[in-house]
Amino acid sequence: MPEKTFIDIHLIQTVPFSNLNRDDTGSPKTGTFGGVTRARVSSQAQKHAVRDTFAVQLPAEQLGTRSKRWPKIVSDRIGDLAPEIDAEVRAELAKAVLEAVGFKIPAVKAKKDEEAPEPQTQYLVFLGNRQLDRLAQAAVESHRTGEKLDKKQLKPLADTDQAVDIALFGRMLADAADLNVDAAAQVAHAVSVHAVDNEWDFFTAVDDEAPADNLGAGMMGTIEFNSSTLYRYASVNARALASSLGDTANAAQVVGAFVRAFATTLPSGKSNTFANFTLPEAIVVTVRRDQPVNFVGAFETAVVPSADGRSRAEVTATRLASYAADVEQAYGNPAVASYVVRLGEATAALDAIGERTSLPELVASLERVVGERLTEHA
C-alpha cells in the first residue's frame, strides 16, 4: 500500500476587535471548549475565504462553482458556444444536459401577473469550470447533429478533471452519490486559546444634511464584537488530492497554494468596521507520514495573562511547542518534516520543533517534499 502523506497546518494569530463570522443574531461565533467559553470561527466560513483568494491567486479553469443557478449557467455558457441557438433552446438544452448528468431541477411556476422565476438546481451543487465547459459543449453536439444527450457518456464529464477546489473540500450530491468527491483537506473550526465574553459598540451616525442645531444622530445601533489569540488548524491528505486531481504534481503545488491561502486568509465578517487584518504570528507546518494530528489539546486549559508579564502569543507558542513534543515522544513517529514561521522572538519555542523559514520558503520545500513522497510512496 503507498505511503500515506498529511500535511497539518497550526497557526498561531491575534485578532484584534472583531466579528469575523456571525451567528444568526448578528453575535460573534462563540463555543465552550475546556468549560469556558472560547471565540470560534467556523470552518465553512475559513474555507470559503480560502475559495476567495483562490479566485485570485489560480487560473479560473482549474476552479469550480458552488450554485443552484446551474440551468442559467449552462444555458449562458452554451450561447459563448453557439450563439445562434435561440435561447429558449438554449434553456432546454441546459435543463436536459443537468437533468441527464443527475441533478434534478424542480418545476417553477410563475405567480399571478409575474415572470416565472429562474429554475434552479435542488440544492448547491459543485461543479469545476472545465465541467461546465463539458457539459456545455456536449449540450451544442447534441444540438447540431440531432442525437439525443447519451447520460453514460454525460456523467464522466462532470465527475473527472476535477477542479482544484472540489478535490480539497469535497462534494456532496444527494441525488448523485456516484458524483460524490471526498474531501482532501479538513479544517478546524478555529477556536480562541482563552476564554472571551463578547462586547457591544454602541454607535451613532450623524445626518450630513442635518441643520446645524439639530445634536440629534441619524441613526443609532450595536455591533457585537470580541478579540483573540485564535489557534487555527487543516490538515491535507496529500495521497488522496493526487488522487481526485489525478497528477501528482499538481497536487504537489496545490497543497502548497493551500497553505499559503489558509495562513493568509480570514473571513471577512465586518472587515469594513474593525479593520481587523492581522497575520498569523506563527505558522507550524508539519508533514506526516501515519495521521494528522491535532494540537487543540495543547489549550484545553484556558491561557490567562501571565503574573511575569510574558505575552498571550508567547504563552501559547511555549504550550503549542510543548504538545508537539509530548505527542512525538509518547507516540514515537515523528514527522517527516517540520517547518516554522514566526514573528519576534515571542514565538522563539517554536524553533523546538521545526525547521525556521520563511512562508515563500515554507511553500517552496512543501511543493518539493511532497511531490517527492507522492512519487517515490506511489
Given for the second form:
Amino acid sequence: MPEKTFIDIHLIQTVPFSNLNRDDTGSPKTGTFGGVTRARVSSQAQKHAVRDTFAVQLPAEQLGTRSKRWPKIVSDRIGDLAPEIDAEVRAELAKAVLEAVGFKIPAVKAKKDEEAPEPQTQYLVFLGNRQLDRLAQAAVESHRTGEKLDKKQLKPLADTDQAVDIALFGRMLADAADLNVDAAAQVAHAVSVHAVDNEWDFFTAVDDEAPADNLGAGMMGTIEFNSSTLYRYASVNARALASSLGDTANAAQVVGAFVRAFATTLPSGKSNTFANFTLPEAIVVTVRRDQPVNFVGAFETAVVPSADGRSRAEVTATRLASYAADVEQAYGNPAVASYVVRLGEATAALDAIGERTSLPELVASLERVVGERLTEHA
Amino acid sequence: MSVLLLRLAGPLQAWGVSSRFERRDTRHEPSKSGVLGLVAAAQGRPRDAELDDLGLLRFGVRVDQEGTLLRDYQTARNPGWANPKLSYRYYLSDAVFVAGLEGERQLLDSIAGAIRSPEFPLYLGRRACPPSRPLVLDLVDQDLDAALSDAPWQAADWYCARRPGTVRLRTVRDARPGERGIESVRDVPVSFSPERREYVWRDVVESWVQVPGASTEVPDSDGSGGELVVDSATSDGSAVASDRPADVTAADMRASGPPSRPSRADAFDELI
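Would you generate the structure of this protein in the form predicted in complex with the partner chain, following the form predicted on its own above?
First the chain shown before, then all remaining chains and molecules of the complex.
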C-alpha cells in the first residue's frame, strides 16, 4: 500500500471579547469538555471563513458556488455565451440541463397578481464554476445543433475537474448521490483550552433627534460575548485531495492555500462590534504518514491562570509541546515534518517539536514536501 | 473468540441512526453502523464495498463517561435570499465509550492495524468530531461480555475522581440468537453506498457491569493547596500515576473545577 500523507494544523489563538459563532438565541456557542464549559466555534463556521478568503485569494474558476438558484445562474451563463437565445428559451435550457444531471427543480406557481417566484433546485447544490461553464456550454450546443441533451455526457461534466473548495469540504447531494464528493479536509470544532462563562453587555442607544427633555434611551438591549484562548485543529488528507482534484501538482498548492487561509481567518460573527481580529499565537503544522492526530487531549484538563505568573498562552504552549512529544514517544511513528510559527517568549516551548519558521516559509516548505510525497507515493 | 476494544473519546461525538436533512440526532451510545463505518474507513473500503464480514462481528459498547447532549444550531445561507436554511445537529459532548467487536482474532488483528494507520481519516460519527485519544485499546481473547466487564475504566481523571470505589457502567450489546432485546435498532450496515444506503435491524440488550473505580486522596481541608493525586487503578490492581499535567494543582481544581454534572434527564430538559 503506498504511503499516505496527512497534514495536521494546530492553532493556539486568543480572541478578546467576541461572539464569533452564535447559536439560535444569539449566545456564543459553548460545549462541555473535561467537565467544564468551554467556548466553541463550529467547524462549519470556520470552513465558511476559509471559503470567504479563497474567494479573494484564488481565481474564481478554481472555486465553486453553493446555491439553490441554479436555474437562474445557468440561464444567465447561457446568456453570456449566447446572447441571441431568448430569455424564455434560456430558462428552459437551464432547467433541462440541470435535470439531466440529476437535480430536481420543483415546479413553482405564481400567486394571483404576482410574478412567479424564481425556480430553485430542491437543495443547496455545490457546483464548481468550471463545471457550471461546461454545463452552460453543453446547453448552448444542444440548442444550436438541435440534439437532445445526453445524460451520460452531462453527468461527468458535473463530476470531474472539482473545484478546490468542493474537493476540500466535500459535496453531498440528496438528489444525485453519485455526484457526492468526500471531503479531503476535516475541521474540528474549535474549543477553548480553559473554562468559559459567557458574559452580557448591556447597551443603550441614543436617539439623535430626541427632544432635550427626553432622558430615555432610544433603545436598549444586551449582547452576549466571551473571551477565550482557542485550540483550533484541522487535517487534510493530501492523497484524497489530489484524487478529487485530479491533479497532483495543484493538490500541494491547495494544501498550502488551505493552511494559510485556516490560520489567518476566523468566523466574522459580530466582528464589527468587537473588532476581535487576532492571529494565532502559535501555528503547528505536522505532516504524517500514518494517521492524523488531534492534540485536543492536551487540554482535556482545563487550563487555569497559573499561580507562578505564567500566562495562559505559556501554559497552553507548554501543554501542547509536551503532549505532541508524548504522542511521538508513545506511538513511535514520528511526523515526516513539523513546523512551528509562533509569537513571543510565552510560546518558546513549541520549538522543541518543530522547526521554527514564518507562515510564508511554512507554506512554501509544505507545498514542496507534500508535492514530493504525492509524486513519490502516487 | 476474541474482542477488539476501541476507546471512543473526544470533545464531541454523534451517533445518529435514523436522521437525515435538517435534524440530525444522536443516540446515547455509539451505533454499530457508526463504528463499522469507522472500521471500513480505516481499511480504505470504498463506500460501495461489501460489508458482510464486518456485519457479522458481534458488537457492544460500555458507557465509561456519560456525555451531555449538545444541540448545535446551524444556518446555511442561500446567497441573495433573506432566510437562511436552519438545521439542528445533536452531539454528545465530553463522553467516553469502550466499544467491543467480537470475532476471529485474525480479522480483528487486521482491523486494529488499519485503525492505527487508517486509509481515510477517522471520526466519531461525524466528520467534525475527531477522536482525542488513540482508538485501539486492546485485543483480548475473551467473549464480548467478559471483555466489556474486564476492561479498565476509561473515564477522564476528573470524572473518576468524583466516583471513588466500585462503579457501575451501562453496556449495550447485540442480543444473542433467541435473546430478547430491549429495543430493535436499524443499525447494521449492509451498504454505505450513497446511492443505495441500506441498514438492517438488530436487537440490543442493556445491562450493567461493575469496574474498580479510582482511589482519590482528598487534599487538605483548609484548601491551601497541595497536589490532588488521582490514581487510576488498572485491571490487575496496580496503580498507575496520574497523567494530569503538573501545572494543575488542587487549588486550580477548586477554582475552575468541574461543576456538578447534570444527569441525562437534565441534559434533555435544557433542550426544551
